[in-house]
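Shown next as structure tokens: one chain only, the form predicted on its own.
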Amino acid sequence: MGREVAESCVDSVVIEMVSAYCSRLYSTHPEIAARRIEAIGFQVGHQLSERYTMERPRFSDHLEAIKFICKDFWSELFKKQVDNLKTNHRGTFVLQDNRFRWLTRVSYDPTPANSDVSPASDPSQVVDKAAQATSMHLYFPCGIIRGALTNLGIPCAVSADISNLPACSFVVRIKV
């Protein structure tokens, strides 16, 4: 049986790095905060594949690849396969998870204290708040799917899109 990590560790883990790095570390600048973030996922995403794809042949195309990150990846990961994968045939795959683990935990508190924004002045503004937050914590496994794919020898740029929480698609553009 190989070494594990209890699942709350892990989510608790991934909140405080991500609130570390916004709230402490890069308060007054968020884009290198989610740098960070992204760069960090990126070196476990890198580590991950190599540990599980260890006994196996290199993959012979990018859909192989992808629906190894959607199936053996993601259930290692989380426990579950990726929902859905659709792809238009030209080097974008958007990966949908329904219920990303990560993001059942996310809360977001508008009092005053954590905003500069009274939740009695402008509802849309602690919305936008609230956005912000949770998409800082997608960079990560950004991070994690650019860090195994990388590895894989496909280099991509990944997003995320957070439409309907907790919800999560992953959108993978593979770099020609």
Given for the second form:
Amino acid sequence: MGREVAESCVDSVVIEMVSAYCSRLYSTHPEIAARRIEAIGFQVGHQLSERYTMERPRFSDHLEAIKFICKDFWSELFKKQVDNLKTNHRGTFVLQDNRFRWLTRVSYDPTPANSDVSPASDPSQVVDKAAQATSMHLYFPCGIIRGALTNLGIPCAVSADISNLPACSFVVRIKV
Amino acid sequence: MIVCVAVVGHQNNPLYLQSFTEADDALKLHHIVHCSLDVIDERVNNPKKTGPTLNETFLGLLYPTENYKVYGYLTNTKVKFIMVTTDLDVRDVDVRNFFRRFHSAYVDAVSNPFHVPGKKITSNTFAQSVRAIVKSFGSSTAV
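So the form predicted on its own is up there; where is the form predicted together with the partner chain?
Up next: the whole complex, starting with the chain shown before.
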């Protein structure tokens, strides 16, 4: 029996989690905050992969597991599949989502009204700061992917790349 | 009647082991479970090349002993479920059904945020639901 939760609640929890770790718990150590958020994602992915791989045959190779992440897993999480999957056939996979759901409501604030931005800062710095804040939101999905794949027996490293919002690509490097 | 069920992690570490007999034969049952791990390894590493059963989670009858039948199940996450029964006339569909319910009970147990992955399952709720599943297995075959 599946129980459902409103999407806005999930959005709020994710945003609040990121902001709590970044600005309250580890405001001076962004790299520790990132690692903590990634670890939470790892656990979530670990548990979800167990549930979503029920009732399906075992995967015979890495590509099949990655395809599962792109299709079924992504559909369960974001109600859509990954738009593009690229691989170099040597253990690196790029999963591109042209409209990543958790980034659709992220926007830059071009006016340096925030007190933590010094008035002298130029717009490029503001954009830089915003990109940094956005990238903080991507450690959680990265952790989810890594947790799911690790539970399926594929140790890997996952990083995210945001060159043009709201498109987002996740780079999976399988450890051999 | 099911006399023993076990959950074994991907490194062959026991996660849950429970026998359901009055007699003092838990050790013997644990030994049977232990032996069946080798059979599972063998099945997985040398799969029979027969279409539909290839890579299926349900591994079927692992091996029959004099008094018991041992069935196995391997999830996508390399967790093994083992079931030992004294019934000699078991229908495959019943066993599949049992493992499906057992798997969902397991998934619920490991989704508990306080469960540490790779550690033994200590949840009481899990133990209870396993007991219920085991009990219903006996009744459904009796009908």
